[in-house]
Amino acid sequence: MRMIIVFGSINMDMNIKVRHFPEEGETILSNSYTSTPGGKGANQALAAARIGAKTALVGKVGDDGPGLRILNYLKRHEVMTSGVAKTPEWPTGMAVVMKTKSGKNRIVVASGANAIVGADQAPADIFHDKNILLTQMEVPLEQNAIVMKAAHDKGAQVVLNLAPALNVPKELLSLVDFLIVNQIEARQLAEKLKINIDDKIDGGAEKLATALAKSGKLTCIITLGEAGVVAVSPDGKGYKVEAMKLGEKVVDTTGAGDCFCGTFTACLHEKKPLADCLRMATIASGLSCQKEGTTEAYPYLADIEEILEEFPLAKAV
């Protein structure tokens, strides 16, 4: 079977709309919040699911009511959860997220269960070279190092969303085929390798890009928000595509990274052209920020492609 295997974090969401971020010591008051699935690895594969691929994930939640909500929420929405385990000894992780009406947001993360989530739970004969690994940094370095390797030792294609940017050993981005990163992440990471570039310049993102694919020797995807999106491989050929052009649209931006993600490794995994995934992958992440919430705002294939004609192409860089 072909299918996607998401290792990652699975959290409730507490949102909470403010007028402001408040300082230091200062309390403010908000009218009303909501509750929702979340967590980098349950958005992602979510995300994934919507445009149609085969995806699994492989996490931990409490044996608690969030848990289960998180759980049923996730089957509605085609995602295979057998891979999530419970526990009765740690709770289901909790993200509180404050939103502003500019679609800005701020974002506080209790792991809860993610902190104990096993590579053992992702068996080794769950990989082959038909599979794509997606993970992310919210559950312990070391699991998401032995998943990897397992994944990389199969022949399954390993998507790595590096974020957060946690001080991450080369050896481990050598198990990486596509490495996707903001711009604060990709230089994170560019100074924990040593490698000295000012992104600030002129084409400091593409060239930043390039640095860290041939470092890693992989396919290194940076994040630009309004600017878009820039990738390159190994060998240095790379694309650039254009953000959508949203203005007052943007309603609420909280996971619009990790339903690109997702959007992205699924065209990758039906083995569509990098240009063609990327391009996909940013129109979603465009519509997302379209919609209150986060996975509840992410659409479905039909949605992006009734766009992707008139989207620009990508272009070389």
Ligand code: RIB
Second form
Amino acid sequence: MRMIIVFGSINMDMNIKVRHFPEEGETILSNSYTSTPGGKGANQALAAARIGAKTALVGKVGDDGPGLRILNYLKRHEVMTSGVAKTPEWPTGMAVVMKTKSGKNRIVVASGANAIVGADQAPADIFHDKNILLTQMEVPLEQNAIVMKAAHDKGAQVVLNLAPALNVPKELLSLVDFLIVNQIEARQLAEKLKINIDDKIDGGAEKLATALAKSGKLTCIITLGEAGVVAVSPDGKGYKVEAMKLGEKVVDTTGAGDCFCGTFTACLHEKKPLADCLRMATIASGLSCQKEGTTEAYPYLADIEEILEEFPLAKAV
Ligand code: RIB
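Switch over from the form predicted alone to the form predicted in complex with this ligand, please.
Every chain and every other molecule in the complex is listed next, the one we just looked at coming first.
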């Protein structure tokens, strides 16, 4: 069966509205919170499924109420969950997500069951050249590496979203076809690989993406927030896509990066050209910022297609 396999984290998000982020030693009061399914793995799987890609999630939850609630939620939203195991040893992962009125957030993740996700939960015969593996960094690095190697060896494409930014060995990058990072993650990776580029000067992000693409022999995609996204393939060909002009329309940016990754991978799975994958993922993440919540704000294919024709084309860089 052709599908996307997401190997990644599953959290219950405690979303707390704050007037401002607390300083060190400061306690602030908030009169509003919600708990919603989240975690980068679960979010990305849902974003891919939402636009119609067959998507399976491999991960771990606790044998508890939040775990059960998230599993039911994912199933209702067409994500296959037979690869999600329950453990009695750890609680379901939890994220505290503080959000301001202007849509900014700060997140702390308590890993819980995500800390013991095992590569053996993904059966080796699940990988072949028609499937894509999508993974992030909220599960143990060594388990990620085993799954990425299994997928790579069987000819599946590997998409890695290096979030949160952790040190990855260069050998791991050799298993990756598409690397998705934000500017901070890109800088940290470049530093580790001893690539020295000032990305704050004009055209710096393109140069950084080019250097990372060349070094890792992969397509490097750097998301630039309000400045859009830049992607460069190992042959040096690249594109820039402008972000949606949102201004005051931004309500909540939580999970917008996950929406980008899931949508991008789903488009790749549909064999769309890179420029189209970037445009559709940019539209999806822009739409997701205009509604409250994470996965509840992710768009359907029809929502993206409604905007696609009018949306600026990708520019070659
Ligand atoms: O990217 C947003 C996600 O990061 C949240 O859903 C939270 O669970 C953390 O994993």
